[in-house]
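In the block that follows, a single chain appears as structure tokens, in the form predicted on its own.
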Amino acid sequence: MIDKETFNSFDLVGKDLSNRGYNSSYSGNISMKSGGKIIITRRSAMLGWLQPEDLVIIDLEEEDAHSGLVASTESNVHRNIYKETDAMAIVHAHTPACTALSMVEDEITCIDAEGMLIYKKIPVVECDVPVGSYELAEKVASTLKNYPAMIVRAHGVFAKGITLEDALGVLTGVEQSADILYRIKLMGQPLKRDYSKEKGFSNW
């Protein structure tokens, strides 16, 4: 049984992602670790209009009936992140700037003040099957051992946190940094000062 407070957190995060245009109507997924279980959004759930029945409880250690038939197609990715990292909550969305830049960059180095302070750089990984695959689960979890968020090329962002709200904050933060970088590239003008190079963020 999922309590009202937990549902409200999922609902808040889902609506925020939808309102920002970070997902299409039925894309993206959200989860949190709860004891030996994972609470995750149902396959094809509308994150902007979640209902209590859109949250599914699956096993943390291995695939079960809900994992394969009812829960999000990215359930195995979420499970592997929880098993391999310190994540307590995960938010996945197809944010436009991060996804667009992932098509031409191998990593996104933050050049704005907040991004430089908090994230420094956001890694990009590439998978032959970039949605729901075991390769994806392995590469995402491995990367999130050392970073709060990462991007799957042509797919979107996976962000981890202590709470759902915390993971949402990470995801919106890295998308803001990516959006600023994207706009700078559109200007076609050199930076007056590139703090990221001065601080060697590419080496992180």
Given for the second form:
Amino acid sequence: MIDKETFNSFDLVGKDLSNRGYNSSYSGNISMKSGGKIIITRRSAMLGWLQPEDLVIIDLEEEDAHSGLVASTESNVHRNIYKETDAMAIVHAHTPACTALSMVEDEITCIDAEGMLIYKKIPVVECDVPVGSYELAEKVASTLKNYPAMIVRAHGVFAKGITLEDALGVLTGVEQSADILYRIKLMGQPLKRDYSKEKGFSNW
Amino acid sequence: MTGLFNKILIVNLSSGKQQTLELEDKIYEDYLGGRGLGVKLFTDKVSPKTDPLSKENILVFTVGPITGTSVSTSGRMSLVTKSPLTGTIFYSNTGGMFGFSLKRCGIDGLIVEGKSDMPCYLVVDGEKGISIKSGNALWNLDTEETYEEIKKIEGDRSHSLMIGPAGENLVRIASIMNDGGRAFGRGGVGAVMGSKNLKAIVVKNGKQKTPVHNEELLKTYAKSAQDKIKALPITRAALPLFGTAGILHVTNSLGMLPIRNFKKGFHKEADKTGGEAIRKEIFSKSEACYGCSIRCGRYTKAGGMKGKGPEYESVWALGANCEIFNLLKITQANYYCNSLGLDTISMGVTISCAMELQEKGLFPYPQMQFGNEDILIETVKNTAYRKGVGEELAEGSKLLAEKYGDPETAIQVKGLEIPAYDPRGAFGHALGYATSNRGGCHLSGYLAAMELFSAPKRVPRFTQQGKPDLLVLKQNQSAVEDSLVCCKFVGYALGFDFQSRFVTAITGYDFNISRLLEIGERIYNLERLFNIKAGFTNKEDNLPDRFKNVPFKEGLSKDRIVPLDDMMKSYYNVRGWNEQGIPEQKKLLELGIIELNN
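For comparison with the form predicted on its own, would you give the structure of this protein in the form predicted together with the partner chain?
Okay, now the whole complex, with that chain kicking things off.
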């Protein structure tokens, strides 16, 4: 049973991702933990136009019929993240700046004030099959043990949070930091002051 | 394990025998230190059916891997015992300087067993070891006098834990005071010390530094944590300026500040007793525990008296909850609770329980009326000395209300009085009260931080879906924080990943988040198992009736009742417990918990 407030949260987060242009019409997926289960978006759900039947409940521990038949392609990734980290909600989207930078960087070091305070580093992982694979599920969950968000090279961002809104905040936050870095790179100018080098982020 | 000394001192007050227990790394890997280590050592030694005030009960004082390091709030320590108020296993922690000083003696903990024939106190000396000394000259002194006397005898640089007259008189809501101003406040732990004729524990002359595996890395993490503490308004400004009592303005405005023994959630005069008024009218200077930059503690002066506090819970319990709004009287009553060694929360809620009983015509003490500020200080004193009406209140609200035929008047869970967040105003926090292993405690999961202050993240107050899952996460995290040991207020600013980084840098072991959460779950389940063996059932995972059936009629929390039954079923499921709330064998095996034999 999915209550109205919960659906509204999914709807709000889905619309926000869509409005920002972070996904194509049918891509991206979001989920939350509830009652020892996972509520997750249906495969090929349009996040900008979610209907109540676009949310499905799947088992937290193992594959079940719903997760294989109707749940998001990345449901095994979400499940692994819940099993191995402190995530209570997950948002996944193909955000442009993070995805673009992941093609040329092995990690993204935040250089803006908010990014430095909250995220510091956004790790990038590479997979032979970067969509839906067990390899992906394993690498994403392992990385999110110690980071609030990470990027799968050439694919997009997985962000975790306490609530859906919180996970959305993390995802939009890291994209904002990546976008600033991307613009700096486009300008091709040296930084007047690189705070990130002063704060020992290489240790992070 | 680096970060600790792998050494526990045991002293038996009956025989005077002392012993050093050397622990294997596996114990620390499974339970860390602090609360977790205390729970493990306690459950290994004490039968769940033990009378809390008998010589078979023990006191386990422990520090953790973070204690004494460069991490903010690293001065904390933990106590585990069986509570004479709740009958549950009871964990408590305290700040100040004692924990840091204990660790400087090169030990991770101290276990006190047995019962002394005569009043005594213990001295843990970093150079000379442990000794048991006569406490005859200290007995009957209040905690301030005891503190001063100990300083004269043991030196100015000593630190001490002590009980006041309330502990000596086995009052079930007696606290253990820490250097006179901080406390192991809840659960009547002071009465456990009193039952052993143990007046105080003194620590001095410790010179050992906490070993750290990677000091440079720890400094990087600690600096980054400081940046966040300085950036967040709660830790940067609200707590330093207004102390914890600043919270009163928020809960009152949200209609969930309990008034008249939890009958109302808002009062127009309540702000007269909050952190802003304290700052303006009675504040003297702020104070910090060892290693803390937040400085939430405060010295105050009130009506010719001076002392520490009042904290939020204290100013509410002795004030708004009894419909008393005279800040000077409340502060003085708080000073007396400290000097006599009483838990301010349980004291205030037991007084308000008596007031409601009197209002219903059930309690034969006409002076016990809501709003009667003149009885406050006398009632506190009488409770500590078990005189007059105080003899009735000294047993706590549960036994008081049962004795006078109206158990629902006692606002408690498992015998522990509920603190200053009305459950109708925050549903996740409400479930936390009902499921805490030590009873009506706000710190075991503390979802109020997220539900009220968005700290560190925002969670809506009145949603149900996902709340049991979130509470389980927070309870497990909290068990870890209590084991490291660090302050809950750091959690306002920092994500849990910081704890993982700290303990990994200190120990050199990979304590990633999931591993830490498993440790938290292990601790929580072991406590639960002890309570079940002690006789607790799912019936005690409950809230007083008014929270489930009687909504407020006004304010921002009006028309809300706690949907406890729905959330509880889900909570048990998330925990891996059966419908009776008993951990499944599979869960215990997963966590490596062997059934308690004793």
